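The form predicted alone is given below as one chain in structure tokens.
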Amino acid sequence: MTFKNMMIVALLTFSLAAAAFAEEPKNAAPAGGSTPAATAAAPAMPAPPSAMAPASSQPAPATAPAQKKAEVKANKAVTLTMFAIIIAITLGVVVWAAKHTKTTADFYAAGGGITGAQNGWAISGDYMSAASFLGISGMISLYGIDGFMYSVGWLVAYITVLLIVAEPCRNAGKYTLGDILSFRTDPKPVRAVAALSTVAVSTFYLTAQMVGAGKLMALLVGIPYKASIIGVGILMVGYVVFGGMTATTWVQIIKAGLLMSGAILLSVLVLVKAGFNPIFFFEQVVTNPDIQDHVSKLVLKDGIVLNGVDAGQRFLEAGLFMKAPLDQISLGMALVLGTAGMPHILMRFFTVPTAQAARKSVIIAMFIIGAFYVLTTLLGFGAAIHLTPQAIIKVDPAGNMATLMLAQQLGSEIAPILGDLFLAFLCSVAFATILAVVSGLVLAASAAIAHDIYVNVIKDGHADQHEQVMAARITSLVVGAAGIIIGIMAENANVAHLVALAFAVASSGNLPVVILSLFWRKFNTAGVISGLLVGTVASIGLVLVSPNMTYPKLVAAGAQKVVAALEAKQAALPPGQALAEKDAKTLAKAKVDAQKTGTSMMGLEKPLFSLKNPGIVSIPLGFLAAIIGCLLFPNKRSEEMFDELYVRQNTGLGMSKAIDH
């Protein structure tokens, strides 16, 4: 057995005795605490890309017309099983692909082997993160259609990919946003700009992907934080150091697999409730007493009152969560736009041997990503249906367990033991997708600091086979374990707002950029560095400042409000009455909040942009800056080196041939 291939089993005997031995947690979530606040996964609507869907603002009805089953509790021996075979298989595949990981192309691109079919399903591993499984049904089982306008953004942003990124960069680049950038540039300071703007995307969307990972195996299976990341990280840098961009793909192929497997199962089981007759099921919403008592307490806050059919219509009907139009705009805008300039995205263009390959690669993904939100759909109605919203914010009020919740309920009315077996497969699944997710944003950080950084900047491309490979696994490695370090710091941090930065910082950087040195004759080297900082710089510093930070003393003023309603209600009861236990707790909490002063990391007391995604502003900012620092600072060999660009992104000569996998 080769030094390698020994190494490939100790990570896998390593990742199994972290799972078997784990202990409990001391403070693990009760039943009817909340999940990780909105993390795991991917976009946060701003999540997704936060893997879960937001926190609930909205409180839990102190009674519930009928309290179904409302708790969430993984098998851990039937689930860890269930793991343990995922990751063989997924390793199997890194054994496999490390005997053909010999050359800096098969490391960062799979030697362009990788076919359209593949990739499509690669690159829908890739982008359905825990958040659009998990998070997304959630919400739609609380409040609604909103749920679902979040989905739109994520499909709709492959048409921008498709139309204009995906062909040009595949034939103009190699490996990386650097050597898009860098054609017709000065190609080392704008590889060194790159470089920080992909490692800074690729590390807000990595903490959200590894803190979610810790909390949702803390309370699906028990296992401790700590070796819920640590398993993940030696997992992830396993995948990529050994088998680099084809055993990445192969895992998110997999992943992709399972996770449409699961999905589909899951919707079959509850298109059989509704008797397959799509008219039925709705109706089964609109006249659901539960979902009506949950919608009339929710539109109470606006100060209008509906009851039965109308409450229950309203569920169907935009509005409930999503009440700020401008911030959905700034909100779709980052999310349409920021996909097309995600680095692990485009990264997966250099993997098929040709432009065909990669726009078919494109549509594929998007019929699969396509038919999963809409199979998140259904699950989420079907959850408001079968398990009631009041169970499922009973159980995380932000509403992420709802498709686990209805898979084990679901299940079990099969038999027993079918429950207990669904629920562990889809832990299993959600599991998968975070290892396929943050394997991708991995490699995309390495090859920035590898390729970009140290080849190209510190070697000035004077570099072999052989010490590039090297460069590029020793860097894996060292963001592998910088990401396991950060997990592990970022426990109690309400990561919520990286996804939104993650997002925020790829539209407004990196894809302004992108698209004007593709198709721009005057774009020069000025125009690339004053767009990427600019752009960057914006949109992390607005979100520094907006809603997204914590607010000591707008927490504080809030939970003022919610002292003076809970205590008017007690003192309203009769002598001798306490209040329901729920309710006591609340004002507990509300109360030691009450207390809280100070102000946010930013020095502020409120904030001073109030959008929660800063698209709207941000991304203009990026094209704009980016154009006058063109203008001001012409380069005549930029513009005598377009045309040459512009045959190589449309006939695809000069790119490098692919190697056979």
The other form holds:
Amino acid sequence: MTFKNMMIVALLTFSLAAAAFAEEPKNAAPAGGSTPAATAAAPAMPAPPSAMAPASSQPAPATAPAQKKAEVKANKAVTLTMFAIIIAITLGVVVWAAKHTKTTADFYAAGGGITGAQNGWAISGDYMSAASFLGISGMISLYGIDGFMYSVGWLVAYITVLLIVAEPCRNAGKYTLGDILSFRTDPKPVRAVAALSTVAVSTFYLTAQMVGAGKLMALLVGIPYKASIIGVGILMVGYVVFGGMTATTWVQIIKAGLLMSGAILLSVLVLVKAGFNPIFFFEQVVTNPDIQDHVSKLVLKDGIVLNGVDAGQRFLEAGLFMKAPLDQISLGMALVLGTAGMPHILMRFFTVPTAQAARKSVIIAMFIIGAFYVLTTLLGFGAAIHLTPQAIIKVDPAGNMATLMLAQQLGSEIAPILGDLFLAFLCSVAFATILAVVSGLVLAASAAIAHDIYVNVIKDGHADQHEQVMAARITSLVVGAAGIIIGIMAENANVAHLVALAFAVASSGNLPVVILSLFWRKFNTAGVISGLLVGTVASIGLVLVSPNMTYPKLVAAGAQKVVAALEAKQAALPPGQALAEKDAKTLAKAKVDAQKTGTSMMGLEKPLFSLKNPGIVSIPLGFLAAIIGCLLFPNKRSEEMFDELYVRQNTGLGMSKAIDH
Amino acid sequence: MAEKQYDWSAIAKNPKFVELHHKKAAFLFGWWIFSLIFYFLLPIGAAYAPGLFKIKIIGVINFGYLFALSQFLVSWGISLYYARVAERDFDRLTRELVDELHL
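Shown: the form predicted alone; wanted: the form predicted together with the partner chain:
Next comes the full complex, and the chain you just saw is listed first.
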């Protein structure tokens, strides 16, 4: 135990040092085109119209010069103090949790000792990433109601979790997805494939989160990208390795509490300004001349002329952002069905003692998550009214900074120091958010590798408690280290589609086999394996040939149009007069891009599949493959064991008590 | 671990269990499908019925916004309704079944 404590102290100093190492960023102002939260916020949404320049579809940082004039600067001393407080509190939790983490049940499922209410908060903390917190309100502040409609799917997803998976998983499962799927099938191959899909989903999601975290920290407090990733990574590994599920749960609960306090506080400030009258609030949106001007310009790109109140009203109508309905529906399917197949969410249900507690936890989580998204409307529209969309775009073209700017402004209207404090508080909420989400992901991936692959496939289930816990800890360390390395390597990669991909794999691979395992008598080994593999491969494959990838020839074609347009503009100018500086820069860049040639990663000149979100195709494929695979290779034993599984999942009889020793 | 041995197929045929399973399946899948249909009306409607979505209902607040807001209320409503039915029917039936088995 003393060794453990020493390690924790060492971790604390190390991560603080990493934070302090952050030298004043002289011109480390993140290069233009950095869209930290949006990478996760807008899984493969159509590129914002404002970023129509062809280059926006490829990794920008190397090419786009810093064109930012405005930026949000958090008071570094205050913000870092708040970070240190959060780190200190969470590490305190880790020290306490480490004392109670002795068995595998403790490590993976907090000994089954989490209550329904605690788990509800932890689910919310696990689920709401910096993307929902900053990205969705930013989207609302720039594109109006589309952002709100987008947030709906994130809540509705929990109906599937509540009705279909939460209680059966609690009753029939133990620690992982593999436990549920291998119940009446041939355990080794099923566990191996389930672990593979879990690791795939977690890696996609984790990479997006890590890259987002690095960029966000750089943008907010000026901590360099690599230092942020290493700092966040070390903390996340520390929580998971030493504190297991207990520490992860409490980090998530603390984060959810902070996030909700921040959102409520800011919403109240917005409501005060609208006299607590929602109708007046929306009138403010419609009649705001800056919003009207912003919308006029947005719709003008589609050749529509709207002015004055009509333009303001258009902000409350759908379609300013989401212009590809099929893609939207496809994304909706992946969200609504994928959440219930997310390994890190499923895992949360093994931490509560009974099915009733699992049910209660989902309902509590639904109220927290739902309330948060409803408040997001206030924050997003509030930012549009009080900051103006133009000012938000100046700081970040994707709008991710809207909430933070709003906090600073509304706070400083009361007292200047309050603005700084409030901004620093929200920055630390973002920080806690990142920590909570990545810890859950690392734990889920480690459980799949250590529990499914190592203990049950390699060691045939013959490993004592000590060895199992050791394996779990070492795996978490390795997974976390891998997360840090991938995060650093992916700095300039285009990670925007990774969150959508994670949901696509979860909805097309995991969800069909979970549902069929729990509810279909005939389901068997062949069905699980074919369903998981086809669902996973189809989602990844379709994304690889989709418009998410970079197609140099398409970039070049787009750039040629820009060149033609700008040259025409130049020709129209009176002789001797040059283009404005901004246009001249764009022209120079477009000329370079227009020379691009070659093919995408997959050797394609243009996308084979026109949607950015594969769900609409891959989900039915996953179900079909599972059903066909199962019917082709029927298995008597699986059918006979259905009664046992079905009685267990409905009644909780013979439940594997997480407290067993 | 002293796990009790159960005769699973006998339990599966127990009338109490059959009742539980029928009631539960009907409720769960029924409401699940309802919630999915209700949800997909939102993106489909926003894309293919913009005329309906832009009708102003209260002041400048239009049907689209209220419909999106109703998604939250409906989701919450389903969750609370499920909690009530589960406590009243499913949990009770389960308890009765378990009591019967332990006798």
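Basically, rigid core = biggest C-alpha set you can superpose within 1.5 Å across the two forms. Note that the structure is a prediction, hence the values are computed from the model and not measured. Numbering follows the first chain given and starts at 1.
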item	value
After fitting the core, residue 628 CA displacement of 2 Å or more between the two forms	no
Residue 203 C-alpha relocation of at least 2 Å between the two forms, rigid core basis	no
Residue 486 C-alpha shift between the two forms of 2 Å or more, rigid core reference	no
